[in-house]
Amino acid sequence: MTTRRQDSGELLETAIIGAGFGGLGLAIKLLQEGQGNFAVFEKSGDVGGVWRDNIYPGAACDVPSHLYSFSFEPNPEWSRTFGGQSEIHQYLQHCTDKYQLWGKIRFNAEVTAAKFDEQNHLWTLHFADGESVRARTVVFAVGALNVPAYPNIEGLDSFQGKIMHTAEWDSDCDLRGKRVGVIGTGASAIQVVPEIQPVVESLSLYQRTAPWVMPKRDGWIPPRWRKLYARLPLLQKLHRIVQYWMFESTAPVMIKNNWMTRMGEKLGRRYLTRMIKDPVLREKVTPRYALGCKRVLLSDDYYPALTRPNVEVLTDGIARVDESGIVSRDGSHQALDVIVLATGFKVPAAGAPFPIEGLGGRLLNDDWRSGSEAYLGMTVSGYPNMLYIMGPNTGPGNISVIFYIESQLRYIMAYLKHLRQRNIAALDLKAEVQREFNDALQAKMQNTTWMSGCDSWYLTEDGKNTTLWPGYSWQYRMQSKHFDPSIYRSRRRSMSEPQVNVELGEPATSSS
């Protein structure tokens, strides 16, 4: 049965998909320039993206709070060096309040398909409820960490206890006195394990690959400092700059796979030795690959939690799950009440988030089948007026994602301004520009630690890294600083095309 598509008749200048950092940031910039004919479409019922959804115990950022926020909207009231889930979510709600965005966001609006109309140079977005809208430009700010990855383990559905993914945490599930199995040792696992360890009867941690863990050095920000930041905004700005260069200075260690990487590994092993005295346990959790090949994790309490008497690290691998627990490959059985899947997300290294049809009926899912690619992670040849925020190869390996987002916001605003001022219907990236950019990017990628042999979520099945930026973040900012219209093919508007009113609404004003 075919779902009836009903065109609302609405014609937008810009449609933004997603109300996380990227989507909200672009909405703010549009309003500040007086561009009111846009809408943000959010599949859930609130803003925040990953920070709305991930409510598991201990959920927090591994980038300092002052750096993990918009440069144009500093928050002097961060309570911790590294912000927790709730506080970051509240920050995004604050931004939505202050810049009066609630009326521009359509909640519970899940996009299921997008198609470009070559005759009218418009995108049509289809939604799960059967409605559709048209827009001159569409900006995907859907992020990469939004679809939970469930492991393919035999018998998982047969378990009679409670199963929950960290990204779909059930706050009503009381873990006190329970026998809990945690599958995975990635970013969510090292946060949730120390939080639940003190209250559970036993915790069985199933590790496939030992992660590199470095000290986080988290802590409360004293009230006097918060008052100073509020009174002296320049002080907070300087603090942010110092934090940026501290993290940026780790790029050679995390990315280059050279003698500096070996030095970083030495520091990591020293930290591990200091935290875990038991040689058997220490051997289990010692990484066997280059520092940075997988995501480097920050924690002050993960290693100490593993040393507690009610915690066991199991490294033999999972054979299957039965009604009462997990059977390891060595035949041992752990009886469990709850299984926590700390198995991360389905990162779109290849393929589109939903059917997207561009010029000549071409499908983005086909073009990206062997690995997603774009120019500067933002524009894709064959898909005019379609832009991505945090698209292919723009993930940071060592720094705040917000730095990349703000670089992209600047570029996207210049792109949209060029469309308006030159009366251009559509801009289509030249295929040779995309090819040359990505050939150079992948050549540079071969010398990074991410390609040193480990199996990570950064890579496609064919071993291509379509996720991270293979260099310094300041290099990305410099490359994306100027919008060059010559790398695009322009399509002029005709009088018969639907005309879009780009300046509905008033420029944004900040209301405290």
Ligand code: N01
The other form holds:
Amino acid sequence: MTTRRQDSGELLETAIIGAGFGGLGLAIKLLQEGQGNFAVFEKSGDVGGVWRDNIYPGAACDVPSHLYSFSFEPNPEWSRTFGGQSEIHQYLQHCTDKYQLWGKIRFNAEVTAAKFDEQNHLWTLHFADGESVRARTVVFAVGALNVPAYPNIEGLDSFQGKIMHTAEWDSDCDLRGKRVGVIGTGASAIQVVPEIQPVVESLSLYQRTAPWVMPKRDGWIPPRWRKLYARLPLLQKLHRIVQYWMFESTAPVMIKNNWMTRMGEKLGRRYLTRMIKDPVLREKVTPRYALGCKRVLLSDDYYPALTRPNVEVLTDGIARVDESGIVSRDGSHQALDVIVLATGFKVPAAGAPFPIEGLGGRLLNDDWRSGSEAYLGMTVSGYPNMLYIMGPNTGPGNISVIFYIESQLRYIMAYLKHLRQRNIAALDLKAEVQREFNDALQAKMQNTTWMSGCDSWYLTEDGKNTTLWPGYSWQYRMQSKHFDPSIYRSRRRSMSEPQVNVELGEPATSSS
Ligand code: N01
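Switching from the form predicted alone: structure of the form predicted in complex with this ligand?
Okay, now the whole complex, with that chain kicking things off.
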């Protein structure tokens, strides 16, 4: 059995798209099991996903680092309780070094289309540079928050100053002494505002909806603790377990929309009252929807920053932008040098990142027109040998995404093993399994806080939640623990099909 190069490209056992946490995690697992015939295709020039891209000042995680890291690769050296962007990015680079993944990743390789060849049971991936590659299985680890959303505000293009989206930050832009307008008050805004407030001349914060903000309790991890973690890995493990259950215990508050949610809201309002004494400002930033409906934000320095004399919170709504600043609906004009768009990401209802063609020429974006759905967020009926990491309805509302990713890595490895060991050409999820799974999931979803009436990126335009898991993370882990081949239709390999050497482990060559 050999790997063949054809006009249409080489033949891989597994093609992974994306070199963030999900893609790197799977690459590590494959190498650990001696399955070397894979490549990771990454559209940028480095690993890290959102942690490579989001370099705005203050970018950090809102899940503690000991929990927001691979369980199989603990890092005793985390410098803060909540790791900053560059430290998390470095952690992913360290994983790439340690597990010798650099040679398995093809950088600047942007996939533009994927098509399943029913005859040979192989996927063909097409790239922006015209190259193509064939693979037995494809795994999309592309993440959901990677396309910045630009607001549709009249006159935005006419602004003569600098406009920056938080996800496309220009580090060369010096904000010192500048008049800055920040649009948005989500997770990105509450991190960037306190960071730039001390250096800018003025900061006009355009808030459409006041978020729920809770104390983060961030801080440096003393060197003696780091030494202890390095010396006693069990202690670090224990710390991670404690953090897991602390965050998991917030699930009923965030998800259920019941008396516990009301208790949480009380705590949130108490925190706000403690941090903001000015009744006018406090009234402006008081949230008016159920806690958890939008992402609950953690920050120790956001509210204090709002009380500084050079900050103004504007809540009248934006009428338009002109060449020199922003005009509010009440007619007032703020002259600005820089506009920061902290307006989030495009999370489309039909979530295929590029055209994906499955059985009988069906297109994933057509199948997902009224909202993306899968089985456990990983497999989709009609698309054999295609898997997602962090696909539909697997986002956590309250805990580390890495916990979900690791549950999926385990399932995907079992799926791939089954294909290999049973000499199966293709596994296609039964349509009725997908339907029943999603009917039950959406029924459960109806009682969650996320459906309680606010507008968020969790929902499609029709109000369907296709992003979050409506339960506890341990429930997801239990449900995804066992791979059940009976829910898939399997197609046996014929002798004439191209054979793939699964163990081929030499470094892949660059396609860019
Ligand atoms: O984006 P968002 P984000 N005019 O969509 C406002 C992850 N993340 O980048 O609420 C005026 O939450 C919009 O207003 P409204 C995390 O999963 C994690 O902040 O729609 N305002 C809102 O205030 C998070 O959930 C971390 O009324 C407009 C803001 O822009 C996700 O990324 C850090 C507007 C967008 O908030 C997205 O967060 C950062 C308009 N036309 C991000 N359009 C961690 O800590 C939008 N807005 C791990």
